[in-house]
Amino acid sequence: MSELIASKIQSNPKYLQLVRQRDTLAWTLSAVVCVMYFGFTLMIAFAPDVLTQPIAADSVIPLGMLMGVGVILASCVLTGVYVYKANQTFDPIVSEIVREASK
Amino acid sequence: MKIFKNTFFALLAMIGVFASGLAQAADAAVSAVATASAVASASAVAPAAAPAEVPLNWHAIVMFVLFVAVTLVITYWAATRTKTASDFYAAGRGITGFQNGMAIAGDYMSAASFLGIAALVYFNGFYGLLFSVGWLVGWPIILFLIAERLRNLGKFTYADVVSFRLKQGPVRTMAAISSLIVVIWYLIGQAVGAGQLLHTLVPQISYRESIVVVGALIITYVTFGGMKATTWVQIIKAGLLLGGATMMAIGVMAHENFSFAKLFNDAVAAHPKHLDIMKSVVPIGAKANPIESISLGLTLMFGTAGLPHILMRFFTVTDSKAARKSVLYGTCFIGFFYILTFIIGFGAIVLVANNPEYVADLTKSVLVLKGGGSMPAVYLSHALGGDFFLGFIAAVAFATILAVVSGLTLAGASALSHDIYANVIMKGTATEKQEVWMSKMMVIGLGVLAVILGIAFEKQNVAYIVALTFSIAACTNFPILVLSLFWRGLTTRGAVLGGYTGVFGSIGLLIIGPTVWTKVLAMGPAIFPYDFPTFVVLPTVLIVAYIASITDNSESAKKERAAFDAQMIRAETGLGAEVGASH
C-alpha cells in the first residue's frame, strides 16, 4: 500500500466515519456479551439462589438453566446482527473507499 | 515430493500392517471366546468361570477404519494440492465461510466438551450449563474484535498481527512461546484422553499403541495434506459429531416423550442426589467460591478467544468478509452442540446411572461407571442404540480427537516454522520451500512428541491442563492481540514484557495452586488458592503492557505508534491483505 493511498483513505470522511461505526457497533455488541455472560457469572458467585430457584413450583427446573441457554442462544443472534449490519451497512462503504482511493 | 509420495504409502503399508494386526487380534479374540464357549458347554458347569472375554468391538473398528481410510485418501488429495506455503498453512485462502464454520467447530469441539460436558452434567447437573455457556461466549467476542482484522493484517500465525508494525524478532519469540506452551499441553491431554478412549473401547488395543495409532495418523494428515486436509479432517468430524449429537438427543428425548419436564424430574429421581443437581452452582459437595467462579468465567470466555489453534483457523479463507460469515456459521454450530451436550448429561443420569450393565459397583455408587469418567456419553448411545451406535460414537470421539490433534500440530509447528525458523532465524530469508520443509519436520517433530508425552503422561492426573492452556491464551494470547489491533500506544517492549507477564505469571500461580501443588506435587495445602488463576494475571498483563508501553520513549517506539495507521487502514479495508483464491 502507498503513502499516497494510505494519506488518501485517511483523509477520507467516509474511512472516518466507517471506523467509527464499525467500532461503536463492535464495542457495543461486545460489551453486550460481556454485560450478559458476567451478570451470569456474578449472579452465581454472589446470587445463586436466584439461579436454582424453580422457574415453577412445581417445577424442578432451575432458573439459571433458562439463563444458561438464553446467553447461548443470544451469543449466536448477536453475531448474526453483527455479520447482518457489516454485510449490508460496511462492506459498501469498505469497498467504494477502495475504489476512491484507488483513482 | 516423490519423496513425499513414497513415504506416504510406505505409512499407509504402516496403517495397513495395524489393521491387519487388529484382524488378527479380533480373530484370536473370537477364536478365544469361542474356545471358552465350547469348554463351558462341554464341562457344563460354572459357566461364569469362564475367562471373561472381552468381545472385540467390531462395529466401532469397521467406523474407525472406515474413517481412516476416508480421510486418508482426502489426504492424498490435498498433498497432490499442497504446492505452496500458503497451501500448506492456510489452505491455499480458498476455504469458504461456511467451510470453515464447519471446521472452526470441528477444530473447537474437543473431545473434553463432548465427553467431558456431557460428563460433568451427568455427575453435577445444571453445573456443567457452566461450561458449555463459557465455551461459547468467546466466540462473538472473536467476531466483533478480532476476526476480519486478523485475515486483514496476517500471513499464517496470529504472530503476523501481533508483530505488524512491533519488532519482529522479540515479539514473535514471545507469542510462539506462549503458543507452543498452549499447544504442547493441550496435545497432552488430548493424547491421554486417545489413549484411554480408544483402549477402553477396544481393550485389545492398548493404551500406547492407540497413542501411537493416533501419532502415525496426525502427522499422515499434516505432513502431506498440510491445512487442506486438516480443514477437511475437521470438518468432516464436526459433521459426525453435530449428527450423532443431534440423534443422541432425539433419543433421549423421545425415550422422555418429548417433554424436558419429564426429562429432568426423572434426572432428579434417578440420580443419587437427587434435588441438588438443579441447585448446586459448583462441582457437587464442593464449597461455594465467587472468585473462582469470576476467576473460571474469565478464562472460559477469553481463552477461546486466544487458542492458536483457532486463530489460525482465519487465515484459510478467501477474505475478510469470509471470516466473518465462518464466525456466526461455528458459533450457531457450536452453540447448538453445547445444547445438545447438556440433553445427552441429563440422558445419561436417567439411561445410565443405576443400569447395572454400565455401573462399576451398584453398592458404591451408582454413578460410578465401568471405564472411568468420561463414559457417561458413550454408554448413553448403547442404551439408546446397541452396539452399533455405540460403535458410531466411539468413531466419533476417536474422529474428534484426530481432528482437534491435527489443528493443534499445525498450529504449532506453524510457530515453529513461520515464526521462529523463518523470521526470527533466518529473518526473512528462507525461501517458501525451506519454510514449508521446516514446517514438515516440525509436524514431525510435535507428533512424536505428543506420543512420548502421551505415554509419559498415562497415569498423571492432567486435570489442571484446561486451566492451564485456557489461563495462558486468556491472558497473553488474547490481550496482546487485542491491545496491538486497537492501541496506538502499544510498543514492542510492552507486548514483551506483557506477553511474557501472561505466561510466566500464569503457569506460576497454577504450579502453587490446589490442583498442581497439593493434588499432582503433594506439597500440602495450596500458597495461591485459586485453580483459575486469570483474575488476578489479566489485569496484571495490561497494567504491565500498559506501562511499559507508555514509559517507552524510544526512537523505534515513536515508529511503532506512528505505523498504527497504516496498520488500522488495512485492517478495516482489506487492502494490501493476503490475496485468498478465487472461485
Given for the second form:
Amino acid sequence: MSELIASKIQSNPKYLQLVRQRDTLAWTLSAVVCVMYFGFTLMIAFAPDVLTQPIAADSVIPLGMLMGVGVILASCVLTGVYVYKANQTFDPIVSEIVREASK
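Would you mind generating the form predicted on its own now that we have the form predicted together with the partner chain?
What follows is just the one chain, with no partners and no other molecules.
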C-alpha cells in the first residue's frame, strides 16, 4: 500500500470512527472477560466454601466446576460476539474506506 493511500485512509473520518467503535467494543469485551476471570480467581482465594458446595443435594459436581466452565463458555461467546460484529459491521466499512482511498 502506498503512503498516499495510507494517508488518505488515516485522514478519512469514517476510518477514525471505525477505530473508535472497534476500540470501544474490544476494550469493553476485554473488561468483561477480565472481570469474569479475576472474579472467579478471587472466589477461589477468598470464598472457596461457595465453590465447593455441590450443585444439588445428591450431586458430586461442585458449583465451582460449573462456574469455571461458565467462564470459559462466556469467553467463547464474547469472542463470537466480536467476530460477528467485525464481519457484519466493521468489514464493510473497511472495504468502503479502502475503495474511497484507492480512487
